[in-house]
Structure formats: C-alpha cells, structure tokens
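We begin with a single chain expressed as structure tokens, specifically the form predicted alone.
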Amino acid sequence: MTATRPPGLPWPARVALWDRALGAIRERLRAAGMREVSTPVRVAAVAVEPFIEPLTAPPGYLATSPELAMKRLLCRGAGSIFQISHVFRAAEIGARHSEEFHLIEWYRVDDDLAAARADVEALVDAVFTAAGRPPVARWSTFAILEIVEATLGLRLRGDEEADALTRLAAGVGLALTGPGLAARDPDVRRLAAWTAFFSEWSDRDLDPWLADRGGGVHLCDFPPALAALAELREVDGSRLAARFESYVDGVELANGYQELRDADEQAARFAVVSGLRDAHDLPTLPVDGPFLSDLRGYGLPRCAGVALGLDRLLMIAAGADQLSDISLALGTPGR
C-alpha cells in the first residue's frame, strides 16, 4: 500500500503565515530606509543568464526577476528600494522549485555587501518569528574557494582557464562536460567550465557540507567567470566577484551583488552568456538595450542588491518539506 503524503499546512494557517511574513518583511525593509516599488511583470527583455529560461508573454516575456527594472529606477534617483514580486522561470518544477514564485529584491544605495548580508539575516529572523520559530542560531561567512579547498583538497585561484580547470576537476573525480567546453570563444569556454564545475561540486560536495553544518551560511568571493551582474574586486591579490549566496539549513535562499555599474562590461558579459546559450542550442534572448543605455547615460549609483526566494524561506520557517506545503495556489500550473 502506498503511503499518502500529508497535505501540508491547513489553508487558514497558510493565509496567516503569508500575512504575518509579508507584514514583517515590509516593516523590516522600511525601517532600514527603503521604499517599496512595483515594476511590470511583462517585460521586453530579461537578464540573459545561462540556464534560466523565461516564459514568453508576447510581445515580450514574464519577468524572471525585477532586477533590471529596479536598476533603471535606481539610475533615475529612486534611492534605496525593495519589491516583493511575482517572477516566472520555465520548467522549474519540483519540491523546491516552481515556475511562478516570489522574490524579495532590494537595493541599498551607497552601501556594501556586509549590510546586504545583515539584511538577509534580519529578514530570515523576521519570517522565522512570524512562523513562531526562534531565529537562526548561527550565521557564518566563508569564501567559496576556501570551501572548495576544504571539501576537495583543491586550491584554486578562481581565474583558471577552461582546459586547466577541467584537468584539475578530473583529478578530484569531477567530470566537466557540455557543448560550451568546445566553443571557439575562450570566454565562453571559461564560463562553461566554471558553471559545470560549480554544478558538479555543489551536488556532490557542497550540499552535504551545508547539511552537516546547518544554520545560516553566506558563501562569498566568487570566481570572476561567475560574476554575472556583480563587480570584481581585489581579495588577497586576486580578482574575485563581489557576490554572495545565502543558505539556511542547506537550502539556498538568496543571491547578492555589489552591483556592476560599467555598461560596456555588462554588455560583454551578456554576450558571453549568449554564446554559452548558443552552444547549448537554447533560445536566443534579446539584450535589454534600455537598461544598458541607462547605465551609460544616467549611471547606476554605488549599491548592493539582493534577491531572496520568499516561498523557500516560508517553507523552511514553517518546517515544511516542499513549496506546495505552504503555497496559496489552487491548481495553478507549475505548482
């Protein structure tokens, strides 16, 4: 006889949880001096990323993130802002994935990643409190390449080219594969290699390390190839991405950047990502020209930004196993 899975939180409890959590989040971010905004869900272009696929909504797409729209507001002098937005990503379906979910996204003008990480901790604690749970007992911050060395015994600089990284990875039992590794452009090959490395390493080594550690963890100082929309900075003589990812009880919740402000560099990174997508025969995505124009024209103020998955945070805070346990969706596709 097949066991029947429990149905998740009762509906009244779900509604109460969402209400308390949304109120606590808004209270915390407003107290930090941020103003709430609401940007369009249907957009002409999304941030071009290797393996995040938008849902089409002719003549454009459903937003995968409010990031580019919020940065255009920042360019126009909005000041520190936040948003709790519905976002959409094709084929992300599973216990901890959904094609439609909620992102809390915020930007601190004239601030840095230390303040952004403190925001993550404060929001997690606020939502845990709203769910009737004590705050996370311990938060730790690690350089991601230090954890690579701790789990693999492999010391990496972060700037290794594709062939060198592939050889080093093979020496510790990680097979890096994919059509991007055969691309003619060395920048595309480098992105393909580092993307494959972190995917394989995360599944085999990082996830167990995080599960054993428990609590809250920030991983920072990413290799330059994985900078995405983050600035590069000098760390102990190396150029690394000013980027972090945050986890609670082994579950990834947030991604933060010291935001890149150079339009030419951002355009070049989008081009490399597009090259990797081409190698994988993924659909060509338009680059958001008005966003790049605003970076060049108005200019983006110095700022730190974070995107945090609200549904996952509520799932953890409620002690649930999957998003459907806390979702308010009633038969919505992708849930």
The other form holds:
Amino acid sequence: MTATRPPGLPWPARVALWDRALGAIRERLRAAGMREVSTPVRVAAVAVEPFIEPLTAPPGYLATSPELAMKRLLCRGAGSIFQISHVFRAAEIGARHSEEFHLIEWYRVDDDLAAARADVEALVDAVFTAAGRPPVARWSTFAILEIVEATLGLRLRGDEEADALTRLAAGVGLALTGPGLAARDPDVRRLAAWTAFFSEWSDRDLDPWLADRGGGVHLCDFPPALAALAELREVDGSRLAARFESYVDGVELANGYQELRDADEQAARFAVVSGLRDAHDLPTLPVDGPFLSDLRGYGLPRCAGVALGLDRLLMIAAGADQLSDISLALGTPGR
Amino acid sequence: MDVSDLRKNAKLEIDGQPYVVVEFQFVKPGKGQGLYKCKIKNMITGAVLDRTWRSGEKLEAANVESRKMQFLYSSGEAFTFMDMGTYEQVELVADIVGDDKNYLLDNLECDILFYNDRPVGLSMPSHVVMEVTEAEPGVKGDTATGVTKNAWVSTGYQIAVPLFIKVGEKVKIDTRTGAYVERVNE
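Mind giving me the form predicted together with the partner chain, seeing as the form predicted alone was just shown?
Below is the whole assembly, all chains and molecules, this chain first.
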C-alpha cells in the first residue's frame, strides 16, 4: 500500500495565508524604513555559487537571487530597500525545495547584523501572527563553531586548510570527498573542504540538534572560506565571516551578510568558486562584470542584507512540513 | 547520468546490478552541497539499501528496457507473459510479481522490465477494471457514506467496496494502493 498524504491546506485557506502574510511582510519592512523594489527575473549573470545552478533563459539566466541587482541599486543611492521576488534554482526538488520559490530580500543601509537578525525575528513573528500561530517563544544566537564543538567535541578555528580539515572531520566520522579537494589552487581546496564539511555536518549533526532544540536559532561567525558575499571581521583574534543563518523549528529560513564592499576581494572569491565549479565539471557561469564595476565605481554603501525563504516560512507558520502543503502552484514544473 | 537526474523510479546500475530508486529525499543547506538520500531496490533480488549521493557526482543509468506484454497464465510459482508482436513468451517468478498478482487478469497488458535482456520486473497499469464474483450482502437502510463491505474479484482478491456493489458488476481498482475507486457501468 502506498501511503497517501493529506492534501495540505484547503485552497481558500492557502489564498488567505499568502494574502495575509504578504501584507504583513510589506507592512513590517516599510515600517522599518525600507522601500519596495522589483528587479528583473531574467538576468545576464547570477552570483556564482558552488552548488547553486541557474536555469538558462537565453541570452541569460533566471535569477537565483535578486542580490546583485539590488546591490547595483544600493550603489546608486537607493537607500534601504526590500523585494519579494521569484527565484529559480535548477534541480532543487524535494519536500522543502522547489526549482521556483520566493525570497524576501532586504538591505539595511548603514546598519549591522544585529538589526538584520531583529528583522528576521520580526518577520517570522508577523507571518506567524498572520497565520494565527503564536510567535516563536525563544530566539538564540550562537557562533557556528561553538555548535560544531557542542555536537562533535571538535574545536575548529575556522581557518584550517583543506588537508587539516579533512583529517579532523575524518576523526569524527565525517568523510569529506569530491574532486574539489584535489584541485591545484589551495583556495579552491579550502572552499571545497569547508563546503563539504558544512554540508555533511549539517545533515548528520546540526539538523538533529536544531530539531531537538526547536524555536528560533541564528548561527553566526562563519569560517572565512564560507563567507560567500559577506565581509570578514576580527572576532577574539580570529578572522571570521560576518554572516548568519537563521532556523525556525529546525528549518533553514534565512541567510544574512554584512555585505562585502571590496570589489577586488569579491572578484577573487568569484574566481575561487568558479575554480571549484570547474573541478566538479559544473557549467562555467559568467561573472557579473557590471556588478563588480558598480562596486568599484559607485561603491556599495555599508549595509546588512538578508534573504529569507518565504515559502518555507509559510510552511512552518501553517504547521505544515512540505512546501506543497501551502503552495499556490497548480501543476507547475520543477516542484 | 548526473545525480541531479535522480528521481523516484530512476533506474541505476551499481556494481553490475540494476536498482530502482524507491524513496528519494533531496536536502541541501542553502550554501552547501546537495545530498540525494535514496532507498534503492535491487531489481533482481528485491534487496533494499540506503545510499546517499552528493551534488556533482555521476551515476550510471541501468540498461533497463520495458516491453508491453500480455498476461497468459500462472502456474502459481511462475507467471507467463507474451509479446503480442513477436509471440515471444517470458516467465516471471511469483516473488517478482508480488501483490500485483491480485490484478493479473487473463490478457491484461502490462509493462515487463528487462535488464540486459533478462525479465526482472513488471509495471502494472495504474488502474484495472475487474468483475465482482462474490460480495457480502449490503445492509438495507444503511445509507451512511463511507460504509463498506467485503467483495471478491475474479482473481480471488478481496477488496472493500461500497454497500451498493453487487455480484456481476465491474469495479475500477487502483493498483498502486489496492483500493476500490469506482463502479464501472458498461
């Protein structure tokens, strides 16, 4: 017998949930002094990430995130802005993944990650309230390496080279594998090792830890190899990435950066990611040249930015455990 | 094939054995590598294993071919099917047929799976229409919806049907769940 799942929220309830949530999100972000923008869904280049594959839309791609387009507006003096956008990531299909989904993306100009985390908490509360669910009882913030130590008994500094990290991970039963570990460039190897470590550890150790704990959790101070588009900063003598990830009831919801403003550093990071993609035989992606020249020419104002998965937030708010339980999509491909 | 082509029912060759993906779960930390967590079933032995693949890994698709064939007869231990174009006959053992034997009416067309030209499985139409050969009497006056009684169809399979179903009538059955779907009027 094949177990059949209940069909999820009834359609009128889904429509009401989306309507109330979208209204509450806009109200909250506008009240925080942000203006709403809408940037193109089809773009010439996406932010190059190790394992985020864009869908092609000749002569460009469907946006995997509105980040670069919004940063170009920030460079041109937009001030604090937000967007609720449709984004696309090829081959991400599962109970909590869909090739097309919605990101709430916002940037606070001249502000920091504490304010950005407070925004995440306020948006979660606003949507929970809109869905008739009581707010998250408790939010906590941890350094990610602190939780690595709590779950593995392994104290990492965050700047370990690929070989050292692979050895240390093997000692706690995490096998780091993949062609990136054999790349010639040590920066590519380091990115490969930390990406593999984070993926394997998330799946085996972090997810159960988060599920046990429940409530809201922010993890911050990432190893520099995982800085992505975030600035590095000194924390107790170590250089760590000013980045956080937020989870509610064990589900990853949001990712925030104190945004990197240095164009050369950004270009160098894109090159390392491209090197890792080459090692994995993944398609070569163009680097967004106009974005880099805006960083150089206009300069990006100091800002904190966050991307939050709207579909997942609605799923949790509705007490559901699959995106299809709350989705308004009827027979769309890639779900 | 690439791991991103993994889906439920995808057919893979591992160490010279054909496997079908029976359960599939995709997980991925936002900035990390995707993990494709699968339960895979050996299409010859029926053994089920857990396997996890990571984004970027490559897999080998199994050389599995499916051919439409008609069910002829069963000896109890083996089930014989015939290709209506070539009249070639093949046998499947009862272990492979499993519960699908409940829906194997004479002359039913199904897809027989061949791995490197050896028959290893069958895939049924999603629905079959069968005649009710025996049924418990309906209780008069009980008009509550959702109330069922036992009935038997021509293969001897027992199924729960609504009270209004009578012997000699035809019913549609979902072969994936084994459940009654509706009465068929011909």
